[in-house]
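Only one chain is shown below, in structure tokens, and it's the form predicted on its own.
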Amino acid sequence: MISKKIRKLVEEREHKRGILVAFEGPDGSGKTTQRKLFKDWLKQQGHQVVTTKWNSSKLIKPLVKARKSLRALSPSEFCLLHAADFRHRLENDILPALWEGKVVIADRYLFTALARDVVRGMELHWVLNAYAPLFWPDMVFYFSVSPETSGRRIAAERTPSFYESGQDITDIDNPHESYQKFIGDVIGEYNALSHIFDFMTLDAEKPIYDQHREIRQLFQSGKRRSWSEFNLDAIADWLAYRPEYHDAR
């Protein structure tokens, strides 16, 4: 039960907040470049920006690091780490930054779980029960690219890892097949979340400036959610326990 004095907070603060903007795509797809670039652009224009990338949580990053290096994630472990990591990000870097006002770009979101653990065999409802209470972003930008585009450019710059190639679930020894086996996969699964959640959907093989010109043009002329429609339960959640938000206005 939410108090009404959350409730207050939430909707006085809806006009001075920040904007979550989400990267999603698959690896290969130029996703960290235009986040880059965005940001550059976004610091021009005045904004304050802040950055989160997936899995990078001081607290739960070595402990994900250490049973990755031992090959002892299941599916289910996979995800339950990753949405600890999430979830630490969100209450301790995001929520605060939006609070501020700022802009917050995440190189990866929750949809990067959607994907990959469905992927894996979990169950929709599962990974979204993980993640819960969910807090939705603002702007999805997803970079579409093939999966033999995808392969072609990881492999042009390193050996993918035993779980980004996916070989934790594909039983295949060569981690470059093993990566285009797995990457199809994933792109299936982003292509179908896309539809579902109505990503904005760029051509992440056009030239690069082309692609950053028309994230501009999205931005500029997107509208952002109602955090008092869809986000609410996870503001209420984090108010809660930090009382030096509550006389902030």
Contents of the next structure:
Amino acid sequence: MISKKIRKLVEEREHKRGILVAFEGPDGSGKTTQRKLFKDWLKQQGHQVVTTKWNSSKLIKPLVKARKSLRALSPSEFCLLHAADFRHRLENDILPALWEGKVVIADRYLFTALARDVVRGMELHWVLNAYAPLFWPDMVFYFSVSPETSGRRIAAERTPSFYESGQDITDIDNPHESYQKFIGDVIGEYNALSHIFDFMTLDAEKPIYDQHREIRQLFQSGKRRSWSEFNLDAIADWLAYRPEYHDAR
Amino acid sequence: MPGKKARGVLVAVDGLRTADLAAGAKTALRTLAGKGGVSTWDASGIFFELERNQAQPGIRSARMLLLLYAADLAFRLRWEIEPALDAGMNVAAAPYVDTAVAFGRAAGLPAKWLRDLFEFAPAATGRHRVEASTRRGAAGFIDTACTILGDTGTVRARAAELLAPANLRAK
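Next block: the form predicted together with its partner chain, after the form predicted on its own:
Below is the entire complex, every chain and molecule, led by the chain shown above.
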């Protein structure tokens, strides 16, 4: 049960709070390039910008990294550790920045987990619960590429790692072949999610600057998702640990 | 060809303190026929590593700690509990799900979230609770989690209450 005080606090913050924009898509779709261009543009527009990357919590990342290097994670452990990493970043990086009015760009958000973990055989409802209470971003930009383009771009740069190529579930020894199979399935899940969660889909095979221009337009015309309507549970959960934010000023 | 061995029995032993859980697990295994072993908390080393990393700033929420507990339990199930059961051994999981649920409830988390989080863990054939004593021993999950959380004693006391053996009998 969320108290009246917390409801009021969230309502009052609505016009002062920042915006959360999630960049989603398969590896090799150009998210990072677009994220950097977008960040520079937002700064030029006078916004304070914070970036958060997938699996980057200083507290949890070392735990995940050690287990990934040993190839010791089952799909459920993989999901739970990434959910813990996400929770820690949400509570310590994303929500404080939004509360203070900054724009947060998430280079991958929980949809990454939904797509990858479901391909790894986890039930969608269980993965969603691991990330609950869900905190919905204002906008999700989905960078759409074919599995072939993603595979070609990755192969030109590097050999994908064991988990990146899905070798933990494909039983394919060649990382590039495994990646091709895995990313095809992940893209299938992303396509399903894009309908459910109303992604703004960009053709990531278009020239870089065309995509950037489209992102600017979508951002300027995009609507915020009301915190009171969509994110009250997640914010109330977080505010329980942050009494310093209970002063509405 | 030798016949397939019967699967062992899983018993859950939950409580506040590691020393009490160890004693409770031995007692629970003695009531069963056949060989048995104990699966203890943090076999994966997640919390050991987390405590080493404690200098990192920021809040640590009960949800995050429970996601890590669940990851450790998934590890224990995969490497300790399931293989032993398949080999026909009995296993006392000490602690198991109830300890985590008690901590979560004491920290104010919804019962449904906790139930759904741990749905991957198979139901134990027997459930036991151990009384908190003054035995010396390493801190268990609840004491460690309460320390990480910065609990002033409220969460621990509430978890102790929820884990009391009388509470299980009353259900």
